[in-house]
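In the block that follows, a single chain appears as structure tokens, in the form predicted alone.
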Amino acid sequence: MKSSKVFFIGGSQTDFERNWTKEGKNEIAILREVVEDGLRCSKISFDDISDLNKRNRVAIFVGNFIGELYVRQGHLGGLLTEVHSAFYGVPSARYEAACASSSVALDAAITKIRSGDYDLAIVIGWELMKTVDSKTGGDYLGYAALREKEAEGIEFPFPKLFGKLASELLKRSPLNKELFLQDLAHISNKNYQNAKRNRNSQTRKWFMSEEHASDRGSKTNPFVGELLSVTDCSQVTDGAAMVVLASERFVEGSFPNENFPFVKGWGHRVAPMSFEKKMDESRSSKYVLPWTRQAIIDAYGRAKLSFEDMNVFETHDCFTSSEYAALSAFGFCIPGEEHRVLEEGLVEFKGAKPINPSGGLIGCGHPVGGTGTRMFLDVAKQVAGIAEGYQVRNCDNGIMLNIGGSATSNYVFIIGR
């Protein structure tokens, strides 16, 4: 039986401020917490899982980037059996695409429900990153790049790669360097201020101002890669996020009076792995990241919607340069006009089309394998009207963009009513 709609019926996110290693807690502890909370929010019990499993109507999809290094554990699809015996026998597997790992898990879950194979899908994305020092963690993240050429022997390779993106954006921009960097500082400050409304954000207690974000090269805001400074970077985060997805048949039978959000469109495109090749290939396009743009166009087309129909945006601001590039990719403007969008205040929390009301990766946090699921959860919560503390107005449709590596893997989901 095929299902034309895939519904979001609930989910949960851990507090991204926490350091689980300092608490003496491991990967089983974070999975147990997010699963128990996610099922409670979805009004699904472990008995329900067992009943569905007897009929082979439930499956688990796990997103994680590199737990083999961070927590020295592989075979992460099977790890949920350590959380609860209700998961014995439930089909479960781990999916990986760097920072887009849990978007791959979401894509697989959505496809399985749409095809009619399952009625319920539990999607969990997670990463424990504070198990190692920052230099070691930076080396681990280098596995998401073309390691031999872009990361081997290089400290903190990703700030350098996205610093190159910032330099390329400036090269193609009509702005001078000072105004361009002011725009990046504005993006950073916006996301930090948004995070203060989010009770699960990593930086909700941190100080940030646009003046501080603009003070590049100072002792408190040193450069990390070409034009980028510390305030342009997303966070090293311990965290997990979970969503529960369901078929029309399940919703009609179990929640007949609910008006759940559902997946309206999706896009998935892969760019050349090498950042240098990305830039070479994009010379013939007006977009610096044409594959990112195409994934968004694909999602709009599948949803039969357009940029004008979107009320909220969650984008992958691993660095301010990636959010800047996303402005034209989403359709806010043509490439080169991004500064006008920021000047007009469209993307502010109280603007017409807010970006990252959650705080994004810069403000909320970036547990690499959990980011896609967290973004999906936040868009779904906005559409459902349950984004406590940071709910935007009149939200009928939302879109998320999750990228892996240096915008190699590009995933987009549109959720609406």
The other form holds:
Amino acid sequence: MKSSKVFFIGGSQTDFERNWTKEGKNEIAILREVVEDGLRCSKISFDDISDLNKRNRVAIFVGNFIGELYVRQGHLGGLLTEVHSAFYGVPSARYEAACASSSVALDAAITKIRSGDYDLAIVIGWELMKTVDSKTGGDYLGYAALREKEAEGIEFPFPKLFGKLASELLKRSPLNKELFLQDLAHISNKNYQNAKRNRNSQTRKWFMSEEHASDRGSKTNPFVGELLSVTDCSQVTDGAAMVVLASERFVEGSFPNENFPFVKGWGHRVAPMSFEKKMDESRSSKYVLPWTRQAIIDAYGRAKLSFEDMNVFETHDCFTSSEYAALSAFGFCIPGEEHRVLEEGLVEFKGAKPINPSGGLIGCGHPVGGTGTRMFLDVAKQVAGIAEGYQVRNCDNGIMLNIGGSATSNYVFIIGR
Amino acid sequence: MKIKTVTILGANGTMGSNVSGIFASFGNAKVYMVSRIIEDSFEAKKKAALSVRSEAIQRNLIPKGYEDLSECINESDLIFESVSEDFSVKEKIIQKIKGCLQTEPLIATGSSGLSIQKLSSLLPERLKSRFMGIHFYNPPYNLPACEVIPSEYTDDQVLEATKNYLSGVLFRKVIQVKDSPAFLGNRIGFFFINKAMIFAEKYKAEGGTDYIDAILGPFSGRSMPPLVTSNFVGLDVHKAIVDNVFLNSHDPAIKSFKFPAYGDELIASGCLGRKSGGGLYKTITLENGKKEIHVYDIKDMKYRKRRKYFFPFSEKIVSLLKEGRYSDAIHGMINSDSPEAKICLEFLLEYICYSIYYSVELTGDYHASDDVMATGFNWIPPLALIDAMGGKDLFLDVLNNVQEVDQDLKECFVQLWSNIPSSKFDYRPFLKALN
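Coords for the form predicted in complex with the partner chain, given the form predicted alone:
To see the whole picture, the full complex is given below, headed by that same chain.
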């Protein structure tokens, strides 16, 4: 093998506004749509898949958190054979790390292509979450925490955990509570406004303003965990995203004239599972989430790039507090100076280093097992210049941070050209 | 165009309060909500905030009565009337505005189909150029369609600036439409709904209303069956829309706008729909507290329990759509010999022909009917339905093989066929795997 480059050749995202239960459709329908769209966009046919499979050069990697509960279906690698007979015999398996599930699938796919085992990898992340009411869904998401201690018998455990993160950030911040909460409202509003440019985002028709995001505790914006309200929180989303990755050999043979983005760096670190232990461990660190920071440093190091080289950021804003913590982790500032970054407008859509031009998890949506591939797809689209209404300018390199649990699993990918 | 202050007249009505919410939220405008009884304006203020899911916008909403009208309108950049859909009521309101207006703001009527030209003629010359129809769909927070209807006096620059404001600031899907009865969305929608009502009578022996609704269920590209929709908006509103088209237009499908006599009888007996406790359908509360839906049986002229019909063609379509097999589902219907599948197909083909014909007729744009039906009715857009059938060549084959489709309509459509584009909409979300 001449090179270890892993190229992004295309992908797709379902419209995150859709409620598949209300449409009466099941997991096979969402998989069929995302696969058909993703292959069409990548200019790969089902016949191509069959041909590659004869030589054992193609594989499928599925990211999903907890389909066993949401749709009562397991064995999600094998399930792809229900979508098309071209997948009969294709190696396919499911990967899981809570909300970072499809990043693990990406990691496996990238590794298998880099090692030369396969030429083409289809990576699909998905979750159908609207099959149950919000309370039941909140309980299912509790499986991503240290269940017995952090979720058992607790309604909506994750808003409470990220509410604790907000409180810890406030404790370490020079800002008073009012100014700190204003910053969080600003992050929420930014992501909602960004989502309006994205035709696949869940909230593109919703109203949001900084005033509404600051109106915490009202009937239309109730508290969900400590300082945080509904507007600080990402959505319950049905959705799937797919990316098609290819080896350099495959690209040279099939797309010799294309200048596809490729994976430049990655980072994967796991922090203590319990939030309490995370905070205990981080007391000796400047960073509230030191392993998140470390995963980003690892990725910069592997890519031989730095924060300055990054033109666009997709971060895991499951709550406004997680995007706030990511600012220093990415290197925008030292911890405690996040408010300055926000004041300067650097991270706005038209700023020099936009964060979440897609709308992020708050604006675009958060189908938990699908979020990693959605973020990867969005960064790759920005680098390829095909992000349509939310395309940022001059984008050579982009970075994504996908976290699982209360920032337990931390996955980072850098994509560039 | 800067719209800082808006006056809504008739703010206590459903549309009045919902539209107030849109201007106050997305537009961040100060909105004077004017009703005949000021207490109603206070109630409407709460509803307006809830309609956009934000109590924070209440600071932009100011309840007023008509005694404050002069003060409100002379401070406003836009005056939007949303009083009853009755020409004489709107005439009185426009006279009232005219009587106390000293400035030259934008003036709009929220009419869903009255003549904009006729309403415009009530205004003095200096205001005619600043008047137009702005027709929101209900509820506007969920349905962003917005028809803009200029009169022949409307100034082009004012019109363009208004359209830009509606799309850029209020995030509306703007469709500019010629001044014509029912405009575009209601013209198409009620063509379909009234034809369903006519067919309910034609097939009254088979069950009538619920039989036709079962044939045109969500699997055919709409969230709500057509006669449930009529029951939802009310037979009085339904009749006013189709009568307006029937009496005031030349239409290749004019007979589909003839309101059936049994509808007149229901209206005469006060059975309008959901708002009056019953119309084509009504909900009965049983002794055990459970609710049951009943339907007006046209043959027996009395209500009976709604039936659960079993049609093999729709069962098959639903099972295919459940797994996302759209092409198989559509072709299952096209190739079915069952009478119900044939009725369903006839409706869908006529819907496509009528929509695209009127889209071009009233807007000059093939995509306008897609825009208004997708974002105003939440129905599968006609061009998208052609795509779902496999594209325009295959669609024409199907059309030519179905004799039941109105010949005049077919001829009008076929003249446009060569220019028909693909849709900008994805047909898949509209085809529900539900009976």
